[in-house]
Amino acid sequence: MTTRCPHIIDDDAAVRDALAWLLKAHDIDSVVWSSAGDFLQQSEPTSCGCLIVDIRMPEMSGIELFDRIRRQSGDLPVIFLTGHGDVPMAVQAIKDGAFDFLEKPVDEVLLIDRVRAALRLGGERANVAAHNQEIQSLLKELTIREREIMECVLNGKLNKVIADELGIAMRTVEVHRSRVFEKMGVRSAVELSQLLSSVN
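Now the structure: this chain alone, the form being predicted together with the DNA.
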(Lines of atoms letter the chains of each structure in order from A and count residues from 1; the text may use other names and numbers.)
(Lines give C-alpha, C1' and ligand atoms only; values in the text may rest on other atoms or scores of the structure.)
Protein backbone atom coordinates (compact mmCIF):
# COMPACT_ATOMS: atom_id res chain seq x y z
CA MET A 1 0.00 0.00 0.00
CA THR A 2 3.06 2.21 -0.13
CA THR A 3 4.37 4.04 -3.14
CA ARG A 4 4.04 1.64 -6.03
CA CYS A 5 5.75 3.01 -9.10
CA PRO A 6 6.97 1.77 -12.46
CA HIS A 7 10.32 0.01 -12.58
CA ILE A 8 12.30 0.42 -15.74
CA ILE A 9 14.65 -2.26 -16.98
CA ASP A 10 16.98 -1.42 -19.83
CA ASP A 11 20.65 -2.09 -20.38
CA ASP A 12 21.09 1.24 -22.13
CA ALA A 13 21.60 3.96 -19.52
CA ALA A 14 20.58 6.71 -21.92
CA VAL A 15 17.31 5.01 -22.73
CA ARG A 16 16.30 4.27 -19.18
CA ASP A 17 17.18 7.75 -18.02
CA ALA A 18 15.18 9.23 -20.84
CA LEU A 19 12.26 7.05 -19.86
CA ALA A 20 12.54 7.97 -16.21
CA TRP A 21 12.72 11.62 -17.15
CA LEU A 22 9.69 11.34 -19.37
CA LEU A 23 7.70 9.73 -16.59
CA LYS A 24 8.89 12.29 -14.08
CA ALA A 25 7.69 15.04 -16.39
CA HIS A 26 4.25 13.52 -15.92
CA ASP A 27 4.57 13.28 -12.16
CA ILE A 28 5.37 9.60 -12.18
CA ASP A 29 8.33 8.53 -10.08
CA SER A 30 10.18 5.45 -11.24
CA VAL A 31 13.02 3.13 -10.41
CA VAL A 32 15.58 2.10 -12.99
CA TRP A 33 17.53 -1.13 -13.36
CA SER A 34 20.28 -1.95 -15.80
CA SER A 35 19.48 -5.63 -15.98
CA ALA A 36 16.72 -8.08 -15.32
CA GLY A 37 18.91 -9.93 -12.86
CA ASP A 38 19.45 -6.84 -10.76
CA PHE A 39 15.76 -6.19 -10.65
CA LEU A 40 14.87 -9.72 -9.63
CA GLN A 41 17.47 -9.84 -6.90
CA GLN A 42 17.41 -6.37 -5.45
CA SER A 43 14.05 -4.80 -6.03
CA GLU A 44 11.61 -4.32 -3.19
CA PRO A 45 8.53 -6.30 -4.21
CA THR A 46 6.15 -3.87 -2.57
CA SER A 47 7.63 -0.87 -4.35
CA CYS A 48 6.89 -2.10 -7.83
CA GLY A 49 3.63 -1.13 -9.50
CA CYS A 50 4.46 -2.17 -13.02
CA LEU A 51 7.41 -2.99 -15.24
CA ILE A 52 8.74 -1.33 -18.37
CA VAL A 53 11.11 -3.73 -20.03
CA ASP A 54 13.25 -3.46 -23.10
CA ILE A 55 13.02 -6.78 -24.83
CA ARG A 56 16.42 -6.60 -26.50
CA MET A 57 18.77 -7.13 -23.63
CA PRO A 58 21.88 -9.27 -23.24
CA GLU A 59 22.01 -11.63 -20.27
CA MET A 60 18.31 -12.22 -20.05
CA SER A 61 15.65 -11.48 -22.60
CA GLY A 62 12.46 -9.73 -21.68
CA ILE A 63 10.48 -12.87 -22.37
CA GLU A 64 12.69 -14.88 -20.09
CA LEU A 65 12.39 -12.22 -17.42
CA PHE A 66 8.65 -12.26 -17.84
CA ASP A 67 8.59 -15.93 -17.00
CA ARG A 68 10.49 -15.42 -13.78
CA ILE A 69 8.40 -12.49 -12.71
CA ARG A 70 5.33 -14.67 -13.04
CA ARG A 71 6.80 -16.97 -10.46
CA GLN A 72 8.48 -14.56 -8.13
CA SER A 73 6.81 -11.22 -8.03
CA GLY A 74 3.28 -12.42 -8.62
CA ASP A 75 1.56 -10.87 -11.59
CA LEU A 76 3.05 -7.51 -12.19
CA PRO A 77 1.74 -5.74 -15.30
CA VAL A 78 4.61 -5.72 -17.78
CA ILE A 79 4.95 -3.26 -20.63
CA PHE A 80 7.40 -4.45 -23.23
CA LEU A 81 9.34 -1.97 -25.28
CA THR A 82 11.15 -3.12 -28.35
CA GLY A 83 13.00 -1.73 -31.30
CA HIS A 84 13.06 -4.93 -33.24
CA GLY A 85 9.88 -6.70 -32.30
CA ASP A 86 7.91 -8.79 -34.69
CA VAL A 87 4.33 -9.95 -34.72
CA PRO A 88 4.84 -13.47 -33.36
CA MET A 89 6.86 -12.13 -30.46
CA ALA A 90 4.24 -9.53 -29.65
CA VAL A 91 1.44 -12.10 -29.90
CA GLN A 92 3.26 -14.49 -27.63
CA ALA A 93 3.96 -11.79 -25.07
CA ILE A 94 0.36 -10.65 -24.88
CA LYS A 95 -0.94 -14.21 -24.79
CA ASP A 96 1.43 -14.87 -21.91
CA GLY A 97 -0.19 -12.05 -20.04
CA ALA A 98 1.97 -9.03 -20.80
CA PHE A 99 0.11 -5.81 -20.22
CA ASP A 100 1.28 -4.23 -23.46
CA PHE A 101 3.84 -4.47 -26.18
CA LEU A 102 5.04 -1.20 -27.67
CA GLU A 103 7.43 -0.48 -30.50
CA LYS A 104 10.16 2.08 -30.30
CA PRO A 105 10.16 4.88 -30.96
CA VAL A 106 7.12 4.99 -28.73
CA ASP A 107 4.63 7.82 -28.71
CA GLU A 108 5.03 9.63 -25.41
CA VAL A 109 1.36 10.21 -24.83
CA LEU A 110 0.60 6.58 -25.53
CA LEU A 111 3.33 5.36 -23.22
CA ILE A 112 2.22 7.55 -20.34
CA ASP A 113 -1.31 6.39 -20.83
CA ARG A 114 -0.30 2.76 -20.79
CA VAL A 115 1.92 3.22 -17.76
CA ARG A 116 -0.91 4.82 -15.84
CA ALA A 117 -3.22 2.00 -16.81
CA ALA A 118 -0.63 -0.58 -15.84
CA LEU A 119 -0.14 1.04 -12.45
CA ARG A 120 -3.87 1.02 -11.90
CA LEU A 121 -4.11 -2.65 -12.81
CA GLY A 122 -1.06 -3.42 -10.72
CA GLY A 123 -2.71 -1.83 -7.73
CA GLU A 124 -5.85 -3.86 -8.20
CA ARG A 125 -3.89 -7.06 -8.59
CA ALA A 126 -1.89 -6.29 -5.49
CA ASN A 127 -5.12 -5.89 -3.57
CA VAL A 128 -6.45 -9.16 -4.88
CA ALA A 129 -3.17 -10.88 -4.12
CA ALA A 130 -3.12 -9.48 -0.60
CA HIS A 131 -6.64 -10.70 -0.07
CA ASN A 132 -5.76 -14.16 -1.33
CA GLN A 133 -2.72 -14.14 0.87
CA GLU A 134 -4.89 -13.49 3.90
CA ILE A 135 -7.18 -16.34 3.00
CA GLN A 136 -4.27 -18.66 2.46
CA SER A 137 -2.79 -17.85 5.84
CA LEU A 138 -6.16 -18.49 7.42
CA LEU A 139 -6.39 -21.83 5.65
CA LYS A 140 -2.93 -22.69 6.91
CA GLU A 141 -4.21 -22.43 10.46
CA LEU A 142 -6.64 -25.26 9.91
CA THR A 143 -5.71 -28.72 11.03
CA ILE A 144 -5.91 -31.61 8.61
CA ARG A 145 -9.15 -32.83 10.06
CA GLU A 146 -10.64 -29.39 9.93
CA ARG A 147 -9.76 -29.00 6.29
CA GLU A 148 -11.32 -32.35 5.65
CA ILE A 149 -14.55 -31.37 7.34
CA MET A 150 -14.46 -28.04 5.53
CA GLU A 151 -14.38 -29.79 2.18
CA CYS A 152 -17.44 -31.76 3.12
CA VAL A 153 -19.25 -28.67 4.34
CA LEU A 154 -18.45 -26.90 1.06
CA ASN A 155 -19.98 -29.83 -0.75
CA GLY A 156 -23.21 -29.08 1.05
CA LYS A 157 -23.14 -32.25 3.11
CA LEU A 158 -25.05 -32.38 6.35
CA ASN A 159 -23.18 -32.98 9.58
CA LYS A 160 -24.89 -36.31 9.90
CA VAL A 161 -23.64 -37.42 6.50
CA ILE A 162 -20.13 -36.19 7.18
CA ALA A 163 -20.04 -38.04 10.48
CA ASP A 164 -21.18 -41.17 8.75
CA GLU A 165 -18.62 -40.92 5.96
CA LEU A 166 -15.73 -40.28 8.30
CA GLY A 167 -16.94 -42.78 10.85
CA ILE A 168 -16.95 -40.31 13.72
CA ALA A 169 -19.60 -38.88 15.98
CA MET A 170 -21.77 -36.04 14.82
CA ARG A 171 -20.67 -34.01 17.78
CA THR A 172 -17.08 -34.17 16.58
CA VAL A 173 -18.10 -32.89 13.19
CA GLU A 174 -19.92 -30.05 14.85
CA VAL A 175 -16.85 -29.07 16.82
CA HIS A 176 -14.59 -29.11 13.79
CA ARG A 177 -17.12 -27.26 11.72
CA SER A 178 -17.49 -24.63 14.36
CA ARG A 179 -13.74 -24.23 14.66
CA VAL A 180 -13.39 -23.90 10.90
CA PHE A 181 -15.91 -21.08 10.88
CA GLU A 182 -14.15 -19.44 13.77
CA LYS A 183 -10.68 -19.68 12.24
CA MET A 184 -11.85 -18.52 8.85
CA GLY A 185 -13.75 -15.63 10.34
CA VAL A 186 -17.12 -16.53 8.88
CA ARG A 187 -20.42 -17.34 10.46
CA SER A 188 -22.01 -19.68 7.96
CA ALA A 189 -21.22 -22.18 5.26
CA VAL A 190 -22.42 -19.73 2.64
CA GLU A 191 -19.95 -17.09 3.74
CA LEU A 192 -17.21 -19.67 3.71
CA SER A 193 -18.14 -20.76 0.22
CA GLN A 194 -18.07 -17.20 -1.05
CA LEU A 195 -14.85 -16.42 0.73
CA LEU A 196 -13.13 -19.30 -1.01
CA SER A 197 -14.83 -18.96 -4.37
CA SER A 198 -12.42 -16.24 -5.40
CA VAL A 199 -9.38 -18.30 -4.53
CA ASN A 200 -10.33 -21.73 -5.77
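Please give the corresponding structure for the form predicted on its own, as opposed to the form predicted together with the DNA shown earlier.
We keep it simple here and write out only the one chain, dropping partners and molecules.
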Protein backbone atom coordinates (compact mmCIF):
# COMPACT_ATOMS: atom_id res chain seq x y z
CA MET A 1 0.00 0.00 0.00
CA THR A 2 1.22 3.52 -0.81
CA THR A 3 2.45 5.36 2.24
CA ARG A 4 3.19 9.00 2.98
CA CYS A 5 0.27 10.00 0.80
CA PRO A 6 -3.19 11.42 1.49
CA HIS A 7 -5.74 8.94 2.86
CA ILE A 8 -9.29 9.94 1.93
CA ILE A 9 -11.96 8.77 4.37
CA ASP A 10 -15.57 9.38 3.29
CA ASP A 11 -18.66 7.16 3.26
CA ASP A 12 -19.80 8.69 -0.06
CA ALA A 13 -18.21 6.72 -2.91
CA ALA A 14 -18.78 9.54 -5.41
CA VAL A 15 -16.93 12.01 -3.17
CA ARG A 16 -14.06 9.57 -2.57
CA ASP A 17 -13.63 8.89 -6.27
CA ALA A 18 -13.83 12.58 -7.20
CA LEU A 19 -11.22 13.55 -4.61
CA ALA A 20 -8.89 10.73 -5.61
CA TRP A 21 -9.24 11.66 -9.28
CA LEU A 22 -8.56 15.33 -8.55
CA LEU A 23 -5.42 14.52 -6.55
CA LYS A 24 -4.21 12.11 -9.23
CA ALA A 25 -4.66 14.84 -11.85
CA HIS A 26 -2.12 16.84 -9.83
CA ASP A 27 0.31 13.90 -9.50
CA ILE A 28 -0.73 13.08 -5.93
CA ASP A 29 -1.48 9.41 -5.32
CA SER A 30 -3.99 8.66 -2.58
CA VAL A 31 -5.66 5.81 -0.72
CA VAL A 32 -9.44 5.78 -0.19
CA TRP A 33 -11.49 4.36 2.68
CA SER A 34 -15.26 4.03 3.01
CA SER A 35 -15.26 4.35 6.81
CA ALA A 36 -13.16 5.39 9.76
CA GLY A 37 -13.36 1.85 11.10
CA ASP A 38 -11.88 0.35 7.92
CA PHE A 39 -9.06 2.87 8.00
CA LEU A 40 -8.18 2.09 11.61
CA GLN A 41 -8.33 -1.68 11.08
CA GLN A 42 -6.36 -1.86 7.86
CA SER A 43 -3.96 1.09 7.93
CA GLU A 44 -1.17 2.32 10.18
CA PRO A 45 -1.80 6.03 10.88
CA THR A 46 1.89 6.72 11.47
CA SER A 47 2.62 5.66 7.86
CA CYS A 48 0.20 8.18 6.31
CA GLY A 49 1.13 11.53 4.85
CA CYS A 50 -2.12 13.19 5.89
CA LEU A 51 -5.84 12.49 6.20
CA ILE A 52 -8.76 14.04 4.31
CA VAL A 53 -11.79 13.20 6.43
CA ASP A 54 -15.51 13.83 6.14
CA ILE A 55 -16.87 15.04 9.47
CA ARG A 56 -20.26 13.30 9.22
CA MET A 57 -19.99 9.53 8.75
CA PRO A 58 -22.02 6.63 10.18
CA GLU A 59 -20.66 4.45 12.99
CA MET A 60 -17.61 6.64 13.65
CA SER A 61 -17.59 10.34 12.75
CA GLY A 62 -14.59 12.23 11.47
CA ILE A 63 -14.28 13.98 14.82
CA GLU A 64 -14.25 10.66 16.68
CA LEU A 65 -11.59 9.37 14.29
CA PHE A 66 -9.56 12.53 14.82
CA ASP A 67 -9.72 12.08 18.59
CA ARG A 68 -8.55 8.47 18.23
CA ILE A 69 -5.71 9.44 15.86
CA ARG A 70 -4.65 12.30 18.11
CA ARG A 71 -4.21 9.92 21.03
CA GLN A 72 -2.28 7.38 18.95
CA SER A 73 -0.19 9.62 16.71
CA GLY A 74 -0.91 13.27 17.37
CA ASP A 75 1.38 14.59 14.63
CA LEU A 76 -0.67 13.36 11.66
CA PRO A 77 -2.10 16.34 9.72
CA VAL A 78 -5.88 16.03 9.33
CA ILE A 79 -7.96 18.04 6.86
CA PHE A 80 -11.71 17.98 7.52
CA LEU A 81 -14.36 18.24 4.82
CA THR A 82 -17.45 19.90 6.24
CA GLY A 83 -20.96 20.92 5.39
CA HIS A 84 -21.98 24.43 6.45
CA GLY A 85 -23.58 23.16 9.64
CA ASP A 86 -20.38 21.40 10.67
CA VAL A 87 -18.21 24.53 10.73
CA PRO A 88 -18.37 25.03 14.54
CA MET A 89 -17.21 21.43 15.02
CA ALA A 90 -14.42 21.93 12.50
CA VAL A 91 -13.27 25.14 14.18
CA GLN A 92 -13.06 23.30 17.49
CA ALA A 93 -11.07 20.54 15.77
CA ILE A 94 -8.59 23.18 14.54
CA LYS A 95 -8.19 24.36 18.12
CA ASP A 96 -7.54 20.74 19.08
CA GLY A 97 -4.77 20.41 16.50
CA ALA A 98 -6.40 19.56 13.15
CA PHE A 99 -4.51 20.94 10.14
CA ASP A 100 -7.43 22.60 8.36
CA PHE A 101 -11.07 22.31 7.33
CA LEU A 102 -12.60 22.91 3.92
CA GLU A 103 -16.30 23.51 3.27
CA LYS A 104 -18.18 21.51 0.66
CA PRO A 105 -18.30 21.94 -2.25
CA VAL A 106 -14.52 22.03 -2.02
CA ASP A 107 -12.56 24.59 -4.00
CA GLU A 108 -10.20 22.41 -6.05
CA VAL A 109 -7.26 24.81 -6.12
CA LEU A 110 -7.49 25.36 -2.38
CA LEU A 111 -7.76 21.63 -1.69
CA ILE A 112 -4.63 20.82 -3.69
CA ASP A 113 -2.73 23.64 -1.97
CA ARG A 114 -3.74 22.49 1.52
CA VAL A 115 -3.06 18.82 0.79
CA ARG A 116 0.44 19.62 -0.43
CA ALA A 117 1.06 21.76 2.66
CA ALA A 118 -0.24 18.96 4.91
CA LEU A 119 2.01 16.42 3.18
CA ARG A 120 5.04 18.66 3.68
CA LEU A 121 4.19 19.09 7.36
CA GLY A 122 3.52 15.37 7.76
CA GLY A 123 6.90 14.57 6.20
CA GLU A 124 8.71 17.00 8.49
CA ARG A 125 6.98 15.57 11.56
CA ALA A 126 7.77 12.01 10.47
CA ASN A 127 11.46 12.91 10.10
CA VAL A 128 11.49 14.44 13.57
CA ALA A 129 9.79 11.37 15.04
CA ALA A 130 12.30 9.05 13.35
CA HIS A 131 15.19 11.19 14.64
CA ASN A 132 13.80 11.11 18.18
CA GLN A 133 13.27 7.37 18.04
CA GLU A 134 16.83 6.82 16.84
CA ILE A 135 18.28 8.84 19.72
CA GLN A 136 16.07 7.05 22.24
CA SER A 137 17.37 3.74 20.87
CA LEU A 138 20.95 4.93 21.33
CA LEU A 139 20.24 6.03 24.90
CA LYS A 140 18.84 2.59 25.73
CA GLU A 141 22.25 1.09 24.87
CA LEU A 142 23.91 3.03 27.70
CA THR A 143 24.55 1.32 31.02
CA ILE A 144 23.37 2.90 34.27
CA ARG A 145 26.93 4.07 35.02
CA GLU A 146 27.31 5.51 31.52
CA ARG A 147 24.07 7.43 31.97
CA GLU A 148 25.31 8.83 35.28
CA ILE A 149 28.54 9.98 33.71
CA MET A 150 26.73 11.36 30.67
CA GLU A 151 24.58 13.54 32.91
CA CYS A 152 27.69 14.83 34.67
CA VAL A 153 29.38 15.55 31.33
CA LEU A 154 26.29 17.41 30.11
CA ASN A 155 26.42 19.51 33.28
CA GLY A 156 29.95 20.56 32.34
CA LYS A 157 31.75 18.68 35.10
CA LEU A 158 35.41 17.75 34.67
CA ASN A 159 36.52 14.11 34.82
CA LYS A 160 38.19 14.62 38.21
CA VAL A 161 35.03 16.13 39.70
CA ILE A 162 32.92 13.28 38.29
CA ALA A 163 35.34 10.72 39.73
CA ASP A 164 35.18 12.34 43.18
CA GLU A 165 31.38 12.58 43.14
CA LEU A 166 30.87 8.96 42.03
CA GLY A 167 33.72 7.54 44.10
CA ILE A 168 35.52 5.96 41.14
CA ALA A 169 38.94 6.34 39.52
CA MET A 170 39.37 9.14 36.99
CA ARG A 171 40.57 6.55 34.46
CA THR A 172 37.23 4.75 34.88
CA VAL A 173 35.42 8.01 34.15
CA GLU A 174 37.50 8.49 31.01
CA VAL A 175 36.68 4.98 29.79
CA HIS A 176 32.94 5.39 30.41
CA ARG A 177 32.95 8.86 28.87
CA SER A 178 34.63 7.47 25.76
CA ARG A 179 32.04 4.69 25.53
CA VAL A 180 29.19 7.18 25.85
CA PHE A 181 30.59 9.25 22.98
CA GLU A 182 31.09 6.12 20.87
CA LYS A 183 27.60 4.75 21.48
CA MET A 184 25.96 8.12 20.84
CA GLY A 185 28.04 8.72 17.71
CA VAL A 186 29.60 11.99 18.88
CA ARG A 187 33.14 13.21 19.41
CA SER A 188 32.72 15.77 22.17
CA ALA A 189 30.51 16.95 25.02
CA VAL A 190 29.35 19.83 22.81
CA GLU A 191 28.19 17.44 20.08
CA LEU A 192 26.47 15.26 22.70
CA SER A 193 24.62 18.26 24.09
CA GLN A 194 23.57 19.37 20.60
CA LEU A 195 22.34 15.88 19.76
CA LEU A 196 20.19 15.56 22.86
CA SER A 197 18.86 19.10 22.59
CA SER A 198 17.53 18.21 19.13
CA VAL A 199 15.12 15.68 20.65
CA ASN A 200 11.56 17.01 20.78
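The structure displayed is predicted, hence computed values, not measured ones. Heads up, when I say rigid core I mean the largest set of C-alphas that superpose within 1.5 Å between the two forms. Positions refer to the first chain, counted from 1.
- A movement of the C-alpha atom of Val91 reaching 2 angstroms or beyond is seen between these two forms when the two forms are aligned on their rigid core.
- Once the rigid core is used as the reference frame, the Cα position of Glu165 differs between these two forms by 2 Å or more.
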